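Taking the form predicted on its own, here's one chain by itself in structure tokens.
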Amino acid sequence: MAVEMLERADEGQLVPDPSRWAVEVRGLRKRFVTRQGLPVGWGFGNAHWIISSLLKYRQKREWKQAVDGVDLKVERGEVFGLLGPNGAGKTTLLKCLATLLSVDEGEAYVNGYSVRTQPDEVRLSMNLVGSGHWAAFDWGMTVVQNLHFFGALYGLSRSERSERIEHTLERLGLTARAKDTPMTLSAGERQRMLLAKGFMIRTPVFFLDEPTVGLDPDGAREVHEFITRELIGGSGTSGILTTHRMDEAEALCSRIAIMNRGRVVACGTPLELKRLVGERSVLEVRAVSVPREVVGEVRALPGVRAAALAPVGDESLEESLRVHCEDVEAIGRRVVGMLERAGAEVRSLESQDPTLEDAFIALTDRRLA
């Protein structure tokens, strides 16, 4: 077994071996302080904060703690991911790996590096790419000679740029748009555009934030394939993804922790993370004008661990309710009767196997949109 961490003689501490580890957090906290000013109404537009800030008024601090006490191990050539809502502290915690953020309290270290002691070693050693981020490109230029121009920035030479822009343009369907600039680009080849800058520069460790988003689903599989097969496969390059597709999840991520609330309530392997909702059931009720209400007294039904309600899909008015229960067909007659009740139309009703969006519910009691 490698040795997880060295004795530094010269202080007797203890340091991350990076040999075995990509990334390492360590009781990591990240803070923001919110303050409470005028009531809605007073003022128009800044001249409501500007109001605020003069009078004093009712201003209370308040700190949201955005990342809580974070522990993660990232090994040598894995993909982590990192599973949550909106607000679980999944951007921020990347954003403190990558010195976009101070941080609070604990350590995480990169490639080896402190991100309190070692900012600059850590940002030779890793490559954040995240999602719409492109509108730090120059819209005047090319895609290619915005790509050439951070290329450059990296250090990279002529034949190097060259070489690398050409391969990820193709991997990732935009040499057609190679010198068309980046206003005339739809969202979603933005993002790829961006993808493209991300790849292009290769470093020990990668963080993906969303990397998929805006894309179709035939953009998103070509991102996976360049992952799998090249950034990671063909580089040993370790990376954390953080996303909201839990089938990307799934595909891409040897090891997943689950985010909520600014802590990691769960982390493992998918098999793993399923195999927290147990022996339960699930039962998918699929219907149509769903109260909220109703879920709520779903979930207090005796024998229900866990009840979310989502969208089945963009273009349809069914939504799907996921629920957790002991005795499928007891408690089905009963979430039936409680929807039509409701006014509900009820279209399927099914039991399945517990799929790893089920354990984020179970562990959350929200789902991901």
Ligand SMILES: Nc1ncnc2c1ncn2[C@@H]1O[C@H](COP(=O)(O)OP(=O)(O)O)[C@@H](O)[C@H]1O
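Quick caveat: nothing in here was measured; it's all calculated off a predicted structure. Numbering follows the first chain given and starts at 1. Throughout, rigid core stands for the largest set of C-alpha atoms superposing within 1.5 Å between the two forms. Compared with the form predicted in complex with the named molecule:
- After superposition on the rigid core, displacement of the C-alpha of Gly303 between these two forms amounts to 2 Å or more.
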Contents of the next structure:
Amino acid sequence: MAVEMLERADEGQLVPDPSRWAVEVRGLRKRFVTRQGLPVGWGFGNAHWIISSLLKYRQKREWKQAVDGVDLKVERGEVFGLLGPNGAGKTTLLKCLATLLSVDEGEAYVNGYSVRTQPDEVRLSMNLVGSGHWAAFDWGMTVVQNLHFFGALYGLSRSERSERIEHTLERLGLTARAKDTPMTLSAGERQRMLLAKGFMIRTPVFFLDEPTVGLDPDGAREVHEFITRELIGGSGTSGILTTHRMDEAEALCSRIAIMNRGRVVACGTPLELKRLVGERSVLEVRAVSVPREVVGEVRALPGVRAAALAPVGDESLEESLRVHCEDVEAIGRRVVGMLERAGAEVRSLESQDPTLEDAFIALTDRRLA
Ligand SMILES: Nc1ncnc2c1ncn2[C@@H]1O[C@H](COP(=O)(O)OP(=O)(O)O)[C@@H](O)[C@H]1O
Ligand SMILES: [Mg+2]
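Structure of the form predicted in complex with the named molecule (previous: the form predicted on its own):
Below, the chain from earlier opens the complete complex, with every other chain and molecule after it.
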């Protein structure tokens, strides 16, 4: 079903159509060298390279395929979500689209420009707001001075800069910190400052990489409101937002691609994706000290389609086991019995509607957390 839902680009050569698509990606691949062979840092400087060249030493390289053949299209005016766990390849994909990384294979167009052959045009068309890139600030200048500096780099006049900075800081709840240096801000405030820097510059396409990382629930809500009002609310911009939080993807994105291990495993509206779970119900069991092998046993029960375990978070020791099954009551009783026999302490049991995470579980047997 996932394959059916996957929206494939048209066969043949990809011809960009920027009037309809803000971003078009076809067969994009990117891999990293993770090991060069000989150990590095053994104290001889270039000796390792010279010796290996002289001895024609065959280095055993290792690769990590971070993006493994991604196809997607982002419509004009749409906020498109990339939802996947850590390491799925979301940031790497955005960096390729932002021309910060070269592409190994495939092609991508941003605002109609090729990331391979028109990188300057791509850079003028888009704006990437990363997460935790706090080194991007001058720590000796105040928040406002930093923003003026970046605005000037983009060629904004002083009056344009002042107006946009004031507006953006107010919308992000940072006005009170305008005259402070980044050093004195909390992690959440710094993340908002990063967003302010990105949102101050208006480009046809934006890329937001995990925009609410490090924010508390109130901070995250402010950022969501800001994105909804300023970016989705009719400004004509389009973009891609990455997240590992299903609530964020659902709140902000009209369509979502679920990514796992470098691939898009499904793509559609939140509703279409949730339908991947099918007619089955979802049973959530909260328990403490769940032995890992029980999850496999639950998955093997007749009537169970998928099961996956993840910590609840929030410093709680509880874990949450989500089970996709036909008959919640019967399976619930059996699962509780299995968990208790295995030494787990069951705290609660509940039947729930499928979430976007359940779509991910149905496709991968893994949790997003
Ligand atoms: N510069 C790099 N060198 C080697 N491996 C990398 C590099 N950047 C990312 N990776 C690896 O590529 C995979 C995808 O990473 P990333 O795109 O950051 O995932 P995500 O943003 O979805 O968490 C991960 O396994 C990561 O360890
Ligand atoms: Mg990332």
